[in-house]
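Presented below, as structure tokens, is a lone chain in the form predicted on its own.
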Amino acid sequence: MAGFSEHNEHKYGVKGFIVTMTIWTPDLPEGGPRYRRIAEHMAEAIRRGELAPGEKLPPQRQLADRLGVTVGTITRAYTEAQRQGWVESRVGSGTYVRLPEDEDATVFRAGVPVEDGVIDMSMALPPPHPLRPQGLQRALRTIAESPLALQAATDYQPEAGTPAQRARIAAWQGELGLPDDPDRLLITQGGQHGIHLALRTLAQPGELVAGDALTYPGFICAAQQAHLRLAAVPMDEAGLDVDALARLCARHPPRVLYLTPDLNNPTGARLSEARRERLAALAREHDIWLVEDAVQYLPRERRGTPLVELAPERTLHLFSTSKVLAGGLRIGTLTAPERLQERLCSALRSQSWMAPPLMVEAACRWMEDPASRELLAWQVEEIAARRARALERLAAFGAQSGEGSSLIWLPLPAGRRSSEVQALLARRGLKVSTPEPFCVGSEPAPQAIRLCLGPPEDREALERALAIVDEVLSEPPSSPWQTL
């Protein structure tokens, strides 16, 4: 067998049945680490039949002194195969070569691996995992055991969603402290689509709309197509000025607020509690209508007070699966008034007449399964390991981040331009984004770089990452000759 010195077998009884067990000995070519050496060639060998489904592997410490590593290496190695989908660990028993369901749900990945040495830290993703292509599979496999569920999959459906599938999202968010009532849920295609609605309901070309000076470039894009101006409110460690805010009322009142005011893009501010009292009066006082932004997932008790409870009658809320399922779902809710349900529902069915029924009855039936709790769970642990390790790598440079956030926001050294940083990154191996595409109206972009924490595949690519940045900001500054 190509690739192996060795793959013995031993037989025992485990409750009645035989289990295999494979002394698996892998040749590990020179180049890369070696805990991912042994993985890969421990995913070849399952795809090639030569690790069959059920066979237990080595004891880790057995296959250690076979290869003369660690038993920490052979750790790594059988936690990435785990990762990966090809094995699972049994507490007290050992690890196994992952048993076929219907098909060999192997074919499916946790996410792309770093690509030749390249770890991409610009987008806000959530951090990979198994679960999620599985709870897909999982989904998708009951749908097609239903005739009932098929049926309705290729039938025309209501515009905002069939009143059983918003009732079964609303109960999903009232799970996770959300806005859970199903009258005034519209089921989109993802929170980009549920701001387009909302710019495009509440707004007519020409008017203003305004947002924190620093935000979310869908919503910057969004106005932008729907020819309206925008005005750039300040803000600071506690979220958007409300003073600056009250000024630009005092002028010209916008008639939409868009706003993410737990987890600002890409800061991470968030807004105090004072503020969003005073927010919603002056919203009261000026008819302001707020789209409140709630996509970037973070934990109940970590939020502060929704503005969809402190001025309901003017308030949309935006939710999306995308970073807490997974973005390819392209689900999302809409939360509005019941006065702009008709409005809502004209627009959507303008745009795409309703979003797939295939996609969110996937969307329900994973939402219902218990696995997407424990995804959600390892989810906010792993952020909030990950941004640990981050702040303490990068504590010398200023960093900052919000209670609970995937977003680490770096203000650069004096001297120091984000795409000077951004290039130098880049030709190490490390994408991030610079503030230039948050930034709303003319003001002069601040010197910064955003990294997001979910996409890197594993801590140690996050730790190989967190050393190219501190790398590249301990250097001097590229000398402005160079650009002659």
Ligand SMILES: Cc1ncc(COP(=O)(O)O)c(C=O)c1O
The other form holds:
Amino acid sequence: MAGFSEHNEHKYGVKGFIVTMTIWTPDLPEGGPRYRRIAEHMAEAIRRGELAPGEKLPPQRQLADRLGVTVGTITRAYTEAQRQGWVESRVGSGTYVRLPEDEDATVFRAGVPVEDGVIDMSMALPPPHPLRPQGLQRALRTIAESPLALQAATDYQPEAGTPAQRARIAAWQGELGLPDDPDRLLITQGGQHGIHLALRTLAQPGELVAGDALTYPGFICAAQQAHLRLAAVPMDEAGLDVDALARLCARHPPRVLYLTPDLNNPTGARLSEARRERLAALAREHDIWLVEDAVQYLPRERRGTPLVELAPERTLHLFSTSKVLAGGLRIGTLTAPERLQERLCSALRSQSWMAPPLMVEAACRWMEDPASRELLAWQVEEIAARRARALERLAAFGAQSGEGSSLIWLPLPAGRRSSEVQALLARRGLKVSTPEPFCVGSEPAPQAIRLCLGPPEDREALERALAIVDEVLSEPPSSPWQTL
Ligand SMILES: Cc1ncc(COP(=O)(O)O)c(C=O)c1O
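Please supply the corresponding structure for the form predicted in complex with this ligand (the preceding block corresponds to the form predicted on its own).
What follows is the entire complex, opening with the chain shown before.
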């Protein structure tokens, strides 16, 4: 590393992130006061990414000994770097690399800036935990230290991922009780990408695709973009109404049926076992492709028999790291029958060539890190506790939620409308979703709201949010009269 004789981490800290202390030792060129040369080197190393924000600089005496200068010189160098905004000194702790002022440190959730003081329960995200950034940090660090991994990350790779990476992700899915055949698994850029790939490969523009009357908006949007016609199949608390599907098939069988059988988003309904069997038979009878979306993670014991097991010859199974590790990774999988592999690979290649090899490798290493299991175990328990509390607190309003689910579905009392309640909650600092974006076609939306239990920072924030819901729903309706 030019200009540096040594640069190693050797300490872990707490407070959410791994704090590393660098053994940064600059090789100082000749000319100019030494303290200034040290400060310049430090700035240069931060700009090049060799010293990362949050890293702890060596104690002044240690660096002074290593460079053969006085402690006073190092003190002046650190002071100069601090004056320029590159480092900050924390009383009793040491000197740390910081983000310069002009770096944008705004926090975003699903592309939207996080507003101060607002509790956003409108996005289905996993609950925050320090193990999340730490897991990614460790994965990236081990890649950065491996010349072979870096070389692989700079090369084009096979569309569906390397055989080794497919095997590693399949093994992880196997541990989670999900499809684990690496020969049928393609690596995608997340679940949403998997939906696009499936629809583009299975249906031609103008063909009919069907889904639950209320379903994941990403499917609706992908179908619209692929110029497909959408059919809404009625549903109830046991999932999609298979009799209604049979009636649709008698008139016009859809080419594809998209389903989230274990956890309907937004209602949380789970497709009953009897309906799964009948649905697989109906799909065979009318030659319908099934797209089974399992992205909303549920613990194995909370799931039903997967459609991919009941009708493997016609089911495409979708999963992603988004609800288990992190959505920002953009890594998912599509497990598909053998006969579709070539067409799916070709679609993948034409869209983006492949998922970024660096991110695939980061995901693989993170999955293999035992701390990822610890994170998931914590998450499952945390969601269960949050769900139990929300159901208890909102019992008077008829709150519903599938076992193991992080979604709460709240049908509104007579006389209340989703948009009115959403606006009242927003005014008190709580964001929730209304069913409108989940409606397939022009089906009317029920009057209800969906709360996602993952995003609140902690249980205390959840408690505040539930109190706001209680307050708003306990008030008489107040429709804003704004039109003539
Ligand atoms: C049912 C369902 N499928 C797919 C996705 C998209 O997943 P990803 O973030 O991996 O693209 C989501 C995201 O919330 C989802 O709820």
